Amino acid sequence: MKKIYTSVSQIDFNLSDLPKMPAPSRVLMVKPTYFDVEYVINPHMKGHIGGVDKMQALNEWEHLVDGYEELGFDVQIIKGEKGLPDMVFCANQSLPFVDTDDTKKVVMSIMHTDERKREVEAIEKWYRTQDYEVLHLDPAIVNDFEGMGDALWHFKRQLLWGGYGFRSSLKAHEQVSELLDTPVIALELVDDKFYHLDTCLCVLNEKHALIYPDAFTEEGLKMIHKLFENVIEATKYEAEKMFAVNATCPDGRNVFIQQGCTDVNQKLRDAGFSVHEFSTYEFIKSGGSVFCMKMMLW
């Protein structure tokens, strides 16, 4: 079922109509050996060039690795590469999935900025050692697509939520939909502080989502509320300064989130989620937090 949905009136399916997809059981993480802020390609990087405490960043990253292992996930770790300081944000270079025949596949990204383009090749090399079928978008049609920064799977369903406007294009989502035979709910992003969809939408499970509403158009919000029964909203402060929505819920119950998001964390607990707080302050300097720092795998 391939189709792009840009308005709530176009939604002609129920979630139960869509094929199921298993929840991931593995996690890919890139060691932040070379992580730093070396350039400015998003508003959060301003004022932070050369300002990363690398020892603290490594400690934060290691605690996050421990968190996934404590939940029983198989954590795959690859080395970062010199000259690629943002490779640690390994949600961005690819879009992995399992098709209806249980075949593992991955669509590789076309990074928006020159500074990050070489990351894709490095991540692709790893996928080719992992029994994944590697797919590419047509660069003659698509100029930019930043993987799971802007393409989020609905929990256990073959449905994509696609963000566009800053780092990925609507044309990219059209080609992804065609290539994967998968419907895409296309959400226009309107605030450059929320330049990736994963900074303003967190799919918690099939019925719950966490969002920062001001990052979306009115039509986008209608589509979100159409397909999620319970939509939790983050405040401007916690979303923008604490990256509260750049959380992740890998199993539909446990939420990993930047520490100190008091309001959101209470709302999550009230909704029945178990909240695990992690410090990602060094990574926030570069414009990423918990979700950006991993890739869920099968």
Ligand code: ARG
Given for the second form:
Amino acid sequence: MKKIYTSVSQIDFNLSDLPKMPAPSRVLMVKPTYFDVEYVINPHMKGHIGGVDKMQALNEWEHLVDGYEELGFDVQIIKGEKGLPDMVFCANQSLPFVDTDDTKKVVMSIMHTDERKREVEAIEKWYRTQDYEVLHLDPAIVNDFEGMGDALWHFKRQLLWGGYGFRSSLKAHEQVSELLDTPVIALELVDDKFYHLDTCLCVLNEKHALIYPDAFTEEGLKMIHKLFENVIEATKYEAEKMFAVNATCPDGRNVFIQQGCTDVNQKLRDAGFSVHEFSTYEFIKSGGSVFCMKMMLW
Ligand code: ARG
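If the one shown is the form predicted alone, what is the structure of the form predicted together with the ligand?
Every chain and every other molecule in the complex is listed next, the one we just looked at coming first.
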């Protein structure tokens, strides 16, 4: 089997050939005490510097914590750090997983922008208090890799979906694939409003994905359609303005999504999912929503 796949004709496996991975049972969240828009590193942040309503952000974040707890997840909360306003987007600093020998491991990110680099140490410190083996990419080879912003596990399978072009490089996915001995389907991202893979691809379960098609190349779309039986598409408005695709489906059935994504929500319900809407407007000012405000863990 190949390691990194960049075109559909290279795909030489069936999902059922790949080792299984358990579904996560814990969630990590970072308290938004120091969350704000202090710089512009993606197009959504423009015009929002200093514009976050802190009380509202805390309310929105607390509702999400309650949502995970109601679904039965064990929510781990850590403090944010002063001077790291984006640390709250804790999908980005790492890529945790359960290896085929059942050990818990995590690959630490190398953030693309200077503004976010120090977040990785803070999150690594937390993993070191947990039973995770901490792995690093080689900084001599890899310049940037933004964790689960750009590397998404297929539901319960040892297969990664890797986005590249803005925050993570193809080189990074090659090295992740080597280090983890895991195939990576590499998808080029072509629209800077969808700068992380988690803004345009949401793995719902083994058979279903939610995507925003215009963020991908034709070859990328072919690979997505090859491996998912059902692909739900978000409209431009809901994907771009409401971050509809930055949803999460932690158990393969319940979808947490930004409030008001009427079109996508109907499609999700028609496909049998339970939809739970959350307001994340304060976080959308920074270019993130439900998916990137947490890290799923084992
Ligand atoms: N302001 C943050 C950034 O530009 C937002 C990150 C959102 N995370 C995500 N995975 N989409 O890095």
